Structures are given as C-alpha cells and as structure tokens.
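The chain that follows stands alone, in the form predicted alone, written as structure tokens.
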Amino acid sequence: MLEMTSGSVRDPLRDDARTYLAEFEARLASPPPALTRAARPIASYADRVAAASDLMRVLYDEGWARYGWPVEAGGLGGTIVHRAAMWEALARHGLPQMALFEHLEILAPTLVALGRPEFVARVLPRFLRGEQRWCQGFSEPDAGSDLAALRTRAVPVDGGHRVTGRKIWTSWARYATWCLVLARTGTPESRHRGLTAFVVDLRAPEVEVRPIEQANGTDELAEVTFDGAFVPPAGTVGEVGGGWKVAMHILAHERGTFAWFRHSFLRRQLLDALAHGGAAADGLLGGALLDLAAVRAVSNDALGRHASGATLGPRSAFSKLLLATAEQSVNDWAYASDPDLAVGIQDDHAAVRRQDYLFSRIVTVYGGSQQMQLDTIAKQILRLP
C-alpha cells in the first residue's frame, strides 16, 4: 500500500507521472484479486458493475485512484496524466473496460471545476472508491440531441429547487446514486441561456428509474422520471442559468480527453481477439491499428492541453470522430475474424464480444452524433458558411 502523502510538501508520485506509473506497474506485477476478477469476461452487467466497484475500492484504499485529483476534493494531487497512466496500465494488465467508471473522466472533471467545493469534497471520494456511482441526465424523449430544446424544468422553492421532467438514454442510471441533470430554469424561448445543471439524488422518492434493455442484451441505459425532486443549493453546478457552460465542459471531456481512456481498452480488446484472427482479415486488422494510432495521437495532445490548464473547445470533435471510427474498425475486424460470434456458444467470453460488437454500432450517435461533430468542425474550426 502506498504511503499517503497528501499533506507533504514533496511527493514523487504526485510530482512525476512517470514515477507514479513505474510504481503502479510494480504493484500490478502481483495483481490484486479484485483486478483478476474484473479482468474476466462478465456477461451480466450487474456483476460487471460489482467487480469494477470492488476494484475501485482497492485502488482508492491503496492510494492509486486518488492521484490526478485535487487534494481539496479528496485526491492526492497530480494531473489527468496520472489518471491516463493508471487506466492504460490496468488495460495492459487485462482489465477489459472502465464500465460505468467512464463517468469519472466525463463528469468528475466538471464537478471539480464548477461544482460547490464542499459538496464535491463530500461526494468525489465515494465516487473514486466505487461506493457511489453517477449518471448524466441530458437527453429527453422530445428533444433528442438538441439540448437547447429540453423541457425538464427546475423551479425555485424554499431552500433550493425542485426538478420535474423525463430523461432518456441515461447511461448507468440503474446503478447510480447521483444524476447530473440539465434542467430549464428560464423560458423555452431562452433556449441554451435558460438552463441550469443540478445534481439530483436518485434515491429520492420523487425519482423513478426504469432500465432499458439494449439490443446487445445489457441494461446500461434507462429512462429517469423526476416528479418534483428536491435539490439543495449545494447541488447546483455552476451558476443558475449557466447550465450551457456546464454542458459544454462535460462534452469537451466526453468528446476529447475520454478518447484516451477508451482507446486503451479498445487496444486491449484487439489484443485479446488476436488468437481468433485469420490472414483473410489482415486488411481490417491493419486499418484498426492505424485508427487506434490516430486516436492515441490526437487524445495524447488533448491530455497535454488539459494538464496545462487549456480548454479543449471544438477541437474535441476530432477525437470523437476518430474514436468512433476506431471502435467500429476494431469490432469489424473481430467479427470478420470470427463470424461464429453472432451465433456461437453463449459463454461469457462470446457474450461479451458480441455485446462489444453490437455496442460499436451506436458509437457514431452517443455523446453527439457524427453529423454534429462534422458540423462543429466545419463551422467553428474551418469557418465554413
């Protein structure tokens, strides 16, 4: 176990990500049983969540998962480079995916940057330790990808706000404790200027979560209904009326730096499938490797920009496009290498590979469609009419 040094002036692991990585690799030379369990193919999503949560508890208790997060928020200091190094090392040692802890790299940076410090210091450590999980309530049945048209409302009441409305396609809501909800606090005509971000406790009696079974058989998605759910002032993220800024901060991570984390596990997925590959699919394999290399180069740049305090802005659209292409390339090759994947035996190994392939068909939609990313590049980077 690491010696916790949050109060010390000098911490070699915090001050140098390479030292951190070397020490973490040494730790993984004798992998904790929780990593061995989480590295197995697990078809049941509920069991996968439990295994991932157990691993997070071990990584937090030993200190590794606290690096890369501010001390005042319960971390041990360092930058996103520490987090990138930790998850890539875990993938290298067999972990197949982050599961619902992908939200650590999508939501937590925004909570740290724009959330109420006392609230963040209370909830982030429990997120990092796998005790409490989070989801993101953006999409709505009648708004689709047009965030500025959302209808979920939040009205001021004594001591806070009450949130009423419906969210859909909410990833991991079934397993989450908290939901970061984008709600309308202004008029419908105010569009994106009338939005505010709130953290809603999904355990509240005014909240109903209905899981949605996906085509790949998992229940990762859900519909969430809020019927006057109360949010105290501590649960407001950013300013009232500043929800668009919060949303853009989240999407910059989901479309930008997250590509590094995802590509590490796509590479793991590709390496695990190599034994099934035949010469006939070598062309697809080469394409998948090149696509992964492109994601690695672009997302490495995004990590560096974030670590130096720069904002990613519209450039994150490049990462999102390249990541979607790479994810489909890896799975196209996996399917071409093993056509029996579609109808093969139903053990956990085959089931997970089938889930991965089917999930890869939707990656050009979630987090902003491929067309939206191209539109962003055309208008905001190339300045096309």
Ligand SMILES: Cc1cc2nc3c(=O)[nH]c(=O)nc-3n(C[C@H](O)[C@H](O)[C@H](O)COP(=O)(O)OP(=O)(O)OC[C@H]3O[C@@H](n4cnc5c(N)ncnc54)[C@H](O)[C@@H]3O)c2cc1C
Contents of the next structure:
Amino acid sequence: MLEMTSGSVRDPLRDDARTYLAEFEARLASPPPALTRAARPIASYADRVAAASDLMRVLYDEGWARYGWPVEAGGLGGTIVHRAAMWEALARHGLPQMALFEHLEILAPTLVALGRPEFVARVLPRFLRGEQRWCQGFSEPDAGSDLAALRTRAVPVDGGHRVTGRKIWTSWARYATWCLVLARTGTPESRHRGLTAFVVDLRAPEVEVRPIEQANGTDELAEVTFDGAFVPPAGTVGEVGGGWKVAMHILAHERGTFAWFRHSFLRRQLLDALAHGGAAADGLLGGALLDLAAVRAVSNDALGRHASGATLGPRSAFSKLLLATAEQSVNDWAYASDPDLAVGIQDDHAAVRRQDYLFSRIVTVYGGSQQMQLDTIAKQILRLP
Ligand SMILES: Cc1cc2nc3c(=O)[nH]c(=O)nc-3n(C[C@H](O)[C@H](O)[C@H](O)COP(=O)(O)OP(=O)(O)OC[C@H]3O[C@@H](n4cnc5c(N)ncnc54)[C@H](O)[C@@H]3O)c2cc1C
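Provide the structure of the form predicted together with this ligand, given the form predicted alone shown above.
Following is the full complex, with the preceding chain placed first.
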C-alpha cells in the first residue's frame, strides 16, 4: 500500500488521497466488467489496447480517473498521488499493465504544465477517457542518445507551423491520435537551443505511420513520417525555441515518477508468475523483490516531490536505472522458474509472459539508455569531470 504520511507530519493532500484510495478499493470490491476483461491475459496488443480503453472510459465516467488532474484541464483536482493510488489498486485487483495509457504519466504532466491551457482542456479529457491516445516523437534514425542532433524541421507558415521529417521507435503511434513531436525551429547548428515541441495530429494526410514488429511479436513501435504536417499555435507546447525544456520535463517523468506506475505492474507480474507455479523460494526471486523495493523507495520519493511542486530534475536517472534492473530481474526469475515458457505452451497467458520477458531485454534503452542515465548521474549529480 502506498505510504501516505511522512513521520508524524500529515500532508493534507496525501490524506485526501488516502480517502480516495479507500473509496476506490470499496468500488473494486465488485470489479466493473471492463476491469475483469482487461485483467485477462490478452496476447493481441490491439485487443489489449481496446480493453484498456474500455476500462478508462468506465473509470473516467465514474470519476476515478479524473482525480489527480487539475480542474481546468478536465480533472477533479488532487495530485499525482491520487493517480499512483488508482493504478496501484488496479494492479492489485489484477490489471496486468497500463497498455498505452503509460503515456498519461509520461506526457500528460508536461502538457498540463507547459501546454496551451485551452488546448489541454480540450484534449486531456479525451485521453483520460480512452477516446484518444498519444505518442512521443523524439528519436530519429541519427538522433537517439544525442537527441540535440535531431533534424525534423518546423517552419513558420500562415497561422502556425509545418513539420517535416522522420521519427523512429515511436511507441504506440499506430494506436495514437496525437504525437508530441520535437522539431528544429532554429539553425542546424543550434543543437538543443533551436528546438520546439509541437502536438501533431496523426490523422493529417501529411503523416504516415509504419508499425515495426518487435521480436516479441507486438507492434508497439513505429516509424512516423511528416511531410509538411500543419500545427496551429494551440499545438505548440512551451515557447518556440523552448523544446529542450519540454523534452527534459517529459524525460524527468518518464524516468522518475513513471517508475512508480511501472513497478506496480511488475509486482503484479511477479505475483501472477508465483500463482502459476513459479518457484516460491529462490535466489532470483529474492533479488527481484529487493530490486522492486528499491524502485518503490526512489519513485515514492519522486511522487512526493512532484506532488509538492518540486522539479524532478536529474535525480530521475536513479529511478530509471533501478526500474530497468528490476524489470529484468523479475523476468529473469519468471523465466528461470518456468523454462517451459520458451517453448511449447501456446495459450494467451504463456504468450503474454514471453512478450514480457523479451520486452524486458530492451528496457535498458527507452527513455535514454542505461549508459546515458549513468552519464547524467556522473555529470549532473556527482559533478565528475
Ligand atoms: C521499447 C522502446 C520504446 C521506445 N519508445 C520511444 C518513443 O516512444 N519515442 C521516442 O522518441 N523514442 C523511443 N525509443 C527510442 C529510444 O529513446 C532510443 O532508442 C534511445 O534514446 C537510444 O537511441 P538509439 O537507439 O539511437 O541508440 P544510440 O544513441 O545510437 O546508442 C547506441 C548505444 O551507444 C551508447 N551510447 C550512445 N552515446 C553514448 C555516450 N555519449 N556515452 C556512452 N554510451 C553512449 C548507448 O548507451 C547505446 O548503448 C524507444 C526505444 C525502445 C527500445
């Protein structure tokens, strides 16, 4: 259960979230059919997205998914602690993952903080209700770790900007309506100073999304090409030329607070594997539990910092390092405790576990590779030369 108090000092916002959690737990005592459906192992990613979207609609209509988001953006107030409590409770009640609603915790905090308020008020409720989904277009074929080298351009035109370029490894683009794109508005030499963040409508005719099938059989990743896609002023996030600030805000969430949400589901995965006959006492299992505890500690700290209005900053690199380690150790244990998973069994449960295992091999890359997190810690926290 989420720790809502710190020592003897009671934080009113956290107390409020405690009440929310108690009421949500009472609601889940008779789970909505949409949760029961989304909690089943579903091998097809498209079906998983559909089930998660249905669940979001129910949670939004009943109000639960609106807590933790500001009233002016269509929410019901509160902080990220409400959201953390909601998703952890869903994981406890059998939901195996957030599917592509992970982007709610990666992109939406930045949209709320830096997006144009009228635009955010229009789009966020549809995201929360599962009607529209989002993706993040940062990486390019020659700009991954070195993001400031990106070449996708945005040029000013009458009434807005037009975006032209190619993005790669764009998670969930196939299922998304909107893409938050980082584009160059300055000179090619301007590096991180000449970037701007735009929200591009993926339904535009100037956009092509080509899904990439991964080794685990899902089509989460995609290549996205923009050929002069129009963005009105409402779709600019932050200032023109302020794209680096937007990107760092997003990455701090993707590396920091997001670890809380993902660790809740890794714990669910571990409990499911135990329930399916995984070895109960095992060195790998102990290691996985300790790794999860470490993620919980640092990401709980990140939640508290964000809830109290502090910036997350480079400390998020610690959470991402620990999260990737935990995801691999949970899956190492699951695989070692049931090697039959590699071959033979063909049901949805085994298929999902194989997907999870294979995905865990690449979690050291998304959101910045392990080497780049170590680089951040060395330079920005330890101030090493
Ligand atoms: C599952 C998954 C989902 C993803 N989703 C998205 C998404 O939604 N949107 C998006 O924009 N991108 C996404 N990405 C892309 C991801 O952000 C990039 O793959 C990542 O930033 C690394 O960039 P790269 O692939 O170009 O590798 P490179 O930058 O070429 O790096 C290759 C290797 O060299 C190392 N390296 C590079 N530079 C240095 C250095 N200076 N010091 C030490 N080592 C270095 C790296 O650590 C890595 O091991 C996703 C990736 C994965 C695997």
